[in-house]
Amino acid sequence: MVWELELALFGLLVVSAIVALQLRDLIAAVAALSVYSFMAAALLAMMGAVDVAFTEAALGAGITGVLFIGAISLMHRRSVD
């Protein structure tokens, strides 16, 4: 049962990754890599890790993201093509 829940995250995690990378409005592929950074916290605490996974929670969402929307407020919104 665990490992089907496992390959369930995985799962979110490779189709979060691919639509953070598919995104031109950077403000949802900053959204969508927060997306990612929790299923991979999720993972990493399914697989017994749960320190790493409060760092990644806590670095990969958290402070990133916010840096992230911080250095997009400076800029363009969208990217160009």
Second form
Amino acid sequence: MVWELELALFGLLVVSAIVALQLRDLIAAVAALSVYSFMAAALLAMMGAVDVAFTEAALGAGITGVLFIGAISLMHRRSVD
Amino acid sequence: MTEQHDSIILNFVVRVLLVPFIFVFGVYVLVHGEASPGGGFQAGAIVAAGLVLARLTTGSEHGERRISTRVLLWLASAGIGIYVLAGIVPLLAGVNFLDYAALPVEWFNAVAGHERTNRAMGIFIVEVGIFIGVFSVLVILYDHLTERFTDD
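Same protein, the form predicted together with the partner chain this time rather than the form predicted alone?
Full complex below, order starting with the chain above.
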């Protein structure tokens, strides 16, 4: 479609993935992962896979964030490695 | 994340404005899943997100939940049961597993007042099963993550 927008979305996707890997605060990492999921959903919608984008937006950006934070609340908030 | 927030604005916005809209949108995605993007899995994820949102604002330590984890477990089993039944009934009629054309659902056309083929009805029944299963399992996951390890 608009290749500049697609390139910008893809850049944000890669940056948010790297940020999610590098962060030591796990709740911030979950937020970065939600950004990653949302960018992936937007990219999939632009490529015409609306069904997959729908699932990615509902599950990746919605439910998994809550589930990850629920899991982090049971352990240490900061990564130690 | 499991205590109640006594903010009237938060309660009103989430429980009166947001969650009913999310539920209606989820059911819309479910019933339009054959013709447009959507379907049982996406609708289940959306409705589960609405239920989890309601649970995040009301908290779990004050009072009983409207839909308890035990009921959700039954619902999840019922969802799988609907799917399996839609597969077994054609098998008993003598055709292949999940061959929707053999499902005895012609009576529904008279009830609904418009014609749908058996195949469309079969797909819809399976999607309802997936919908119930997915939303129950996702909310059960949330319930088990936030409970404070009290054996019941």
